[in-house]
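First, one chain by itself: the form predicted on its own, in structure tokens.
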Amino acid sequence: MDLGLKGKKAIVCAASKGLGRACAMSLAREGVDVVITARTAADLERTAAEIRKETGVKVTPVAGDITTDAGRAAALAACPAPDILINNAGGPPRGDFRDWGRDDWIKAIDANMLTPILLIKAVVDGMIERKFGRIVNITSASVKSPIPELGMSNGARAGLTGFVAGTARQIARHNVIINNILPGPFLTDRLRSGFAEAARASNRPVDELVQERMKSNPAGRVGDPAEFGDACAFLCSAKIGFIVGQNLLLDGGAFNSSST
């Protein structure tokens, strides 16, 4: 299927590795020029080179922290009129809510709720004027099924979900479409670090925990970031204008419900 995206421009946040990188790669394969952001310049440049080599599109790396005013300004300066925005940022740490103070909560809300909202605010009017826009927020399966030790992530991402539910329906008539993707277990550095932490706490081998997790999933595995990227590209398609304000859960069927 031709997604109708050739020649479009995208900003993809936190794209040097993991799910952000996968989204940038999938969009680039569709002919989209991408501005990719991340905090670590070396990782970002390496990813940019890999995307260019495989796809031939224009890739502009912008090193910086997208959760700061300066980081957002740099990304928008590199692509002031994007057709596509992929919001993504690392999640806050695990822990017990009793140990978190106000500063911890503000940092989590800044990264996982306010940053995407501010980026949407910065680009949405231009998209409306041009009669085309696709915004995808990478949130978490915890929006559907909260994870107790990820309380800050649960709260901040649920807040973003509520904001998007209202905003998406206000602007859809202009062919500016916002949706969310809710990842479950994908084989990223964050998942690997979670397994390593659990292995240390339980004094068990990492491989044993990975196999356990895979067996417990209805799909019998964890997700491949590449399939996440392709789902993201589909939600950016010129052909999905009737999919509005939805939460696409990609978790291999782990969340058991007759209504998702």
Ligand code: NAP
Contents of the next structure:
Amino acid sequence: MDLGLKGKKAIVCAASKGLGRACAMSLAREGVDVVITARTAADLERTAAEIRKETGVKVTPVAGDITTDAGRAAALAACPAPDILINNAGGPPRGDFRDWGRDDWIKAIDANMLTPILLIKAVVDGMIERKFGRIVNITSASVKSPIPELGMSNGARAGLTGFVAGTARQIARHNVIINNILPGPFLTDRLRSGFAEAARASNRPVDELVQERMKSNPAGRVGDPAEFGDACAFLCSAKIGFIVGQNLLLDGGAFNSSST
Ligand code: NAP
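Please give the other form, namely the form predicted together with this ligand, since only the form predicted on its own has been shown so far.
Zooming out: every chain and molecule, the one shown earlier first.
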């Protein structure tokens, strides 16, 4: 299927590694020019070179913290009229909610709720004018099945999900479509560090924990970031204009529900 994306322009946030990188690569394979962001310039430049080499599209790395006004302004300056916006940022730390103060919460809400909302606000009217826009927010399986020790992630992402549910329905008639993708376990640096932390806490080998997690998943494995990227590119395609405000769970079937 031709996704109808050749020549489009995308901003992919937090994309030097992991799920963001995979989304940028999949979009680039469809002929989309991408602006990619991350804080660590060297990693970002390396990823930009890899995507360019494999796909031949225009890849513009913009180093900066996407959770700051300056970081968002730099990304938007590099691509003032995007057809596609992929919202992503690092996730908040695990822990006990008794240890988190106001500043910790503001940081989490900034990264995983307000940053995507402010970027949506910045691009959406241009998309409406041009009668095409695709916005995908990378959230988490925790939106459907909250993870107790990730309380700040559960809270901030629930706020974004509520905002998107209303806003997506206000703008869909202009062919500007917002959806969320909810990752379960995908083998990225973040998941690896989660396994390493759990291994230290339980004094068990990392490999054993990974095997255990794979066995307990209905698909018998963890996710490959590349398949996440492909799902994201599909949700950005010209053909999905009737898929509006959805929360697409990619978790190998781990969340058991007859209606999801
Ligand atoms: P990852 O492998 O650690 O990659 C994170 C990427 O985001 C890196 O490129 C990082 O580069 C960039 N980044 C982080 N904070 C940033 C910021 N403030 N501004 C700009 N770039 C930033 O993480 P991932 O696994 O892809 O996770 C992506 C998101 O999905 C996270 O919110 C995570 O919580 C969520 N998630 C992941 C999984 C999973 O299994 N992987 C499951 C559920 C939810 P720099 O550090 O250089 O900025």
